[in-house]
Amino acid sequence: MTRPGFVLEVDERTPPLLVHEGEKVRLETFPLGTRVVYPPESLPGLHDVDGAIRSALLDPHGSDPLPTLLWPGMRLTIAFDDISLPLPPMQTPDVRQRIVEAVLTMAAAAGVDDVQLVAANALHRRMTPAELRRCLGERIFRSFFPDALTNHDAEDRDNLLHLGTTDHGEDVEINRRAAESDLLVYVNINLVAMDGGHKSVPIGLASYKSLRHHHNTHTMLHSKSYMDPPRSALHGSAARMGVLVNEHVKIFHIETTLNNDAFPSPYRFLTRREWEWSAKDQATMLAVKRGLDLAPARVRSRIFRSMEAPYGVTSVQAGATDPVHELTLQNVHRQQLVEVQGQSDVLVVGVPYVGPYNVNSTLNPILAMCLGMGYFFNMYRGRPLVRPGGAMILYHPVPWEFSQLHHPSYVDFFEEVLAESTDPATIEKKFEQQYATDPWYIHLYRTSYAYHGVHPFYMWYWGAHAMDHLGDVIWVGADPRTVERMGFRSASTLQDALQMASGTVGQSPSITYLHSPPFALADVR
């Protein structure tokens, strides 16, 4: 039987605990009394995923069955989550492939021949042909690419459609083909509670004109947390936009949830609790650690980029946006929720090698900050794991390293913008428009594989809630130059970091270590 997540208090019997730090791992000895939040063990995946998909399409929630929505001569668009999900990429066949194949089979049976597939990448980089093939499978790729299988282009003015404004004055502008279709099918993978629902179409298929209404400092400061949609201003804005989209577009959502099997067989020890490691687990851990410590950076990157998660699919639900997403959130919580009593003075996290925006790329300093302070800090419901004014300690080397192919505007953001200010509101006011409308960045976004010029701003805003909440941020093992540029401090060891934080939280602070990945969502009471 799968065991739920739980909270451990470190005592004399507790072994050193595994901590992720980019493309390495370490064993850390935590002070006695440290609270450790472990994610729940992995739920069993569905035995018959294809059967579950078919059942969801034939017996949807708040909608007629999919076959009854299909007819000859109609325009059908199938949009799907892009490469930012899931993390790491799942072993093939990707569940998106299975779903799209099922939808296409039903469309073919109904005589639908006007079908377009669109990756909902918003302002993310385009997926490469190889990435699209891996996501959707060889048969779909060969049948549709390149003319009928494309990436969304948020800068293609001719292929965007402004649907109107919400009662809060928010522009809603999305992909024209999707907006003018007789049916838009959206295929989602929910890895965390932030994903899916009204966040799919109004954000994944949107333009900068729409996204600027919620991807900003004010909204992020009022999203507490991103993983708790009822208390997230980001989700509130997306929901208002979603209501307006639904007034114009017939949408059939298909959402899925995954279990916690985030690492392939040789690395399964990463998901086990340290005191339960077998002799084989211990030997593997030591071998992996030694190998990673000795390997050149390019070899480590190759190892991690080849990693595919054997995720199991835990649920498939289809139909109207709200009833589908309600079930999705229940299933995410079933896998990830851990009850935690109260806040601590210090939150410790290990930042792993991959986040949503560096798949097959480099986790640059801004993305490391976003992953640690935007995602892991926000892995709570109710209250943050750390008290207001507390300290956050993160593990990552944070090298001064960028991908010129994927993140060109990040380089300039780091060199130019952060050199002048690290305050999100100041940055937004002074620099955002310049980067968002820069013709060269737009050119690279549209024709190469670059994230949009404004994307580093959004990642910086993503950490705004943590920056506002915390009194101190210290990175263990980081390049001092990079973290100083971002306004943080670095330490060589956990002991040094705690000593440095003592001015903020005292000499004997309470400490919580969020033991992740895989993901745990702390329900802080």
Given for the second form:
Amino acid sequence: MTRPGFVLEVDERTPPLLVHEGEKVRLETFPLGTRVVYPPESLPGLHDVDGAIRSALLDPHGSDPLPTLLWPGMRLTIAFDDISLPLPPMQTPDVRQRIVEAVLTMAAAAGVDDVQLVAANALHRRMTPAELRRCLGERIFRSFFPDALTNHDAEDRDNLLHLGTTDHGEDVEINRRAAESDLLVYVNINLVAMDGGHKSVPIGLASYKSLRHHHNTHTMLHSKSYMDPPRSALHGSAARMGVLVNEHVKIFHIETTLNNDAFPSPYRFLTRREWEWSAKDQATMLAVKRGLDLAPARVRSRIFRSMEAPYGVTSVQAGATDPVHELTLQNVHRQQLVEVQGQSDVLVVGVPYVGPYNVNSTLNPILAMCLGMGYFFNMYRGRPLVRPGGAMILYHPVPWEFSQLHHPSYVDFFEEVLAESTDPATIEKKFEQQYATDPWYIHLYRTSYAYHGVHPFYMWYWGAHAMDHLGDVIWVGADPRTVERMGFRSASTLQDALQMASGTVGQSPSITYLHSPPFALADVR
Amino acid sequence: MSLRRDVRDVSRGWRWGRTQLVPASAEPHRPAPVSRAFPTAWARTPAAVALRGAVQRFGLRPLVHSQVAVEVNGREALDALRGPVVFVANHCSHLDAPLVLTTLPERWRRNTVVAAAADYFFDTWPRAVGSTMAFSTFPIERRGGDSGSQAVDLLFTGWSVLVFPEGTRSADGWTGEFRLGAARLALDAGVPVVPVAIRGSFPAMPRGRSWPVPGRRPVRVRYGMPVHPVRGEDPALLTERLRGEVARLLDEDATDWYGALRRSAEGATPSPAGPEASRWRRVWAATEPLEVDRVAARRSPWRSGRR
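Output the form predicted together with its partner chain next; the form predicted alone has already been displayed.
Then the entire complex follows, led off by the chain already shown.
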């Protein structure tokens, strides 16, 4: 039987707690009275995923069954979430493969010939052929790649279509093929409450011209939080765009939710509550920790990149965007929601090795900030876990390392932009256009596997809400040079960090440790 | 080096060789509550009392006094008092219970039992038998439970009870909040409370050590005048009075009796919670050497106990 997430109070019986710090883990002894928010245990996955998919397609919400939407001679486009989901990548067969195969089976039965598959990567890097093959399976890859299985190209002017502007003056410009199709099927994975809904088509298949209306400092500051769509300006903008897109395009949404099985055996101790660790868990932890401490960086990366999550699929729903997404959010909350009473002075998080933008790559300093302050800080509904003016303590080594292949504009952003200012509004005003329109970055985005030139700006804006809310940000075990460049401070130990934060939160602050991953969404009352 | 540290952390956190504890706030999720019912009545039979008296007098007291230099004050407060009573003391070391037991006058020591954490001292049979035999402990649940009635019964049958109201040893040498159990006990049984202040036991044997540090550190035990609860008094108010009295005794021990009385009258007794500072500074202050001029540091262990 699964158990809900819960809030632990550290007392003299509490063993040291596991904290992620990049490609390592540590055991940390937290001060007595520290509040620890644990994610709920995994819900059971569906026994018959293929059956659930078929049922969802045949009995959709707010839409006719999929087979009735398919006919010979139609233009069918299937878009799907890119490699940024889920984290870590799930064991094959990926649920996207199962769904796309089911959709294609029905399309084949209906005699549809004109089919195009598009990875909805927006301004993310393109997926490599190997990644596409892993995501969709060998049959689909062999049938459609390279002509009819492609990455969305947000800089291909010929293949973008401007659908109009919303009543707020927001440009809606998306992939032309998707916009001109008789039916657009979107296949989603909802790992957190931020994903899915109108965030899929109007964002995943959009251009910079469209994205800049919500991926900006003003919107991010008014998104409280990203994980709480009704209170998120980002989602509000996406919804307005989605309404406009729906006026032009017939969309059939298929959304899925996953459980909390984020780590494969034998790494299950990472998701178990520490006082329940068996002797085997303790031995594994010792071996893993010692091994990671001793291993060269390259080996560590290989170990972590080889991790595939044995996620279970907890729900599949299909049909019109809004009713489908409402059900999806209910299922996400069923898995992740943890009730928490009140805010604390200090929020502690361990930043793990993988984020949405460094799959098979390096978690550079900006992405580490984004993961900690953009994602973990925002894992709340209602109010943040930390009070306004409080302190956030993050664990990560934050090495001065970048992937030149995947993140070329990040290097310049870090060296040039952050050296001049760390204020999101200032750098947005002064530098964003230059990076967004830089021909070299655009070339690398279109032809190599680079994130778009403007992407590091978006990652920096992602932390804007946290930066605005917090009085102090301290990184434990980090390279002082990198965190100083980002305008933060570094400490060697938690005790030092608390001492450094005492000027902001006093000598005896209340502390909350968000024990993640897997994800917990704190419902702060 | 690092491996050794990892192994040490794990062994401490998971109490290798002993029952793993579940954090109190996680207890509702414990699959099956472990019964800590441990019979202790046998330890209060005349034979056991006689045996324990010999053990404490000829074994425990020389041992304790050979490891720390003990100075005892204020025992005259007990002279005119009839038992039973509740002794309450600040708590920052495993030395505290032996210190009180070996400094109590014989007639009190014979009839005093010690409330000990059920989850710590009664988690295995050898430990439970050992502590019950040597210190006449009885189990008490730190987070509530039905052991409170046992303590009242003991008081009703003439046994005095030593309670450390903080519930656990101090992590930094300073006194924490007092829980309400000791006050409730005194109110329920209608018995006076004798406050006890212990100074120096933290630097002599802080948390994490299983034996006193070398060098025979000075330790002071100071008994205060009994505090009489008023029937119907709010346990919280009585607890506050008791904590204030322990604070005054600590102040008295660090300075002088009259000055401490004056500060107490003015509400200016230094807080036993210590300074508002970072942990290391608090530990630093708590481990400052005691004034040693009143302690004969080289006194023979066989004679120091008779002070």
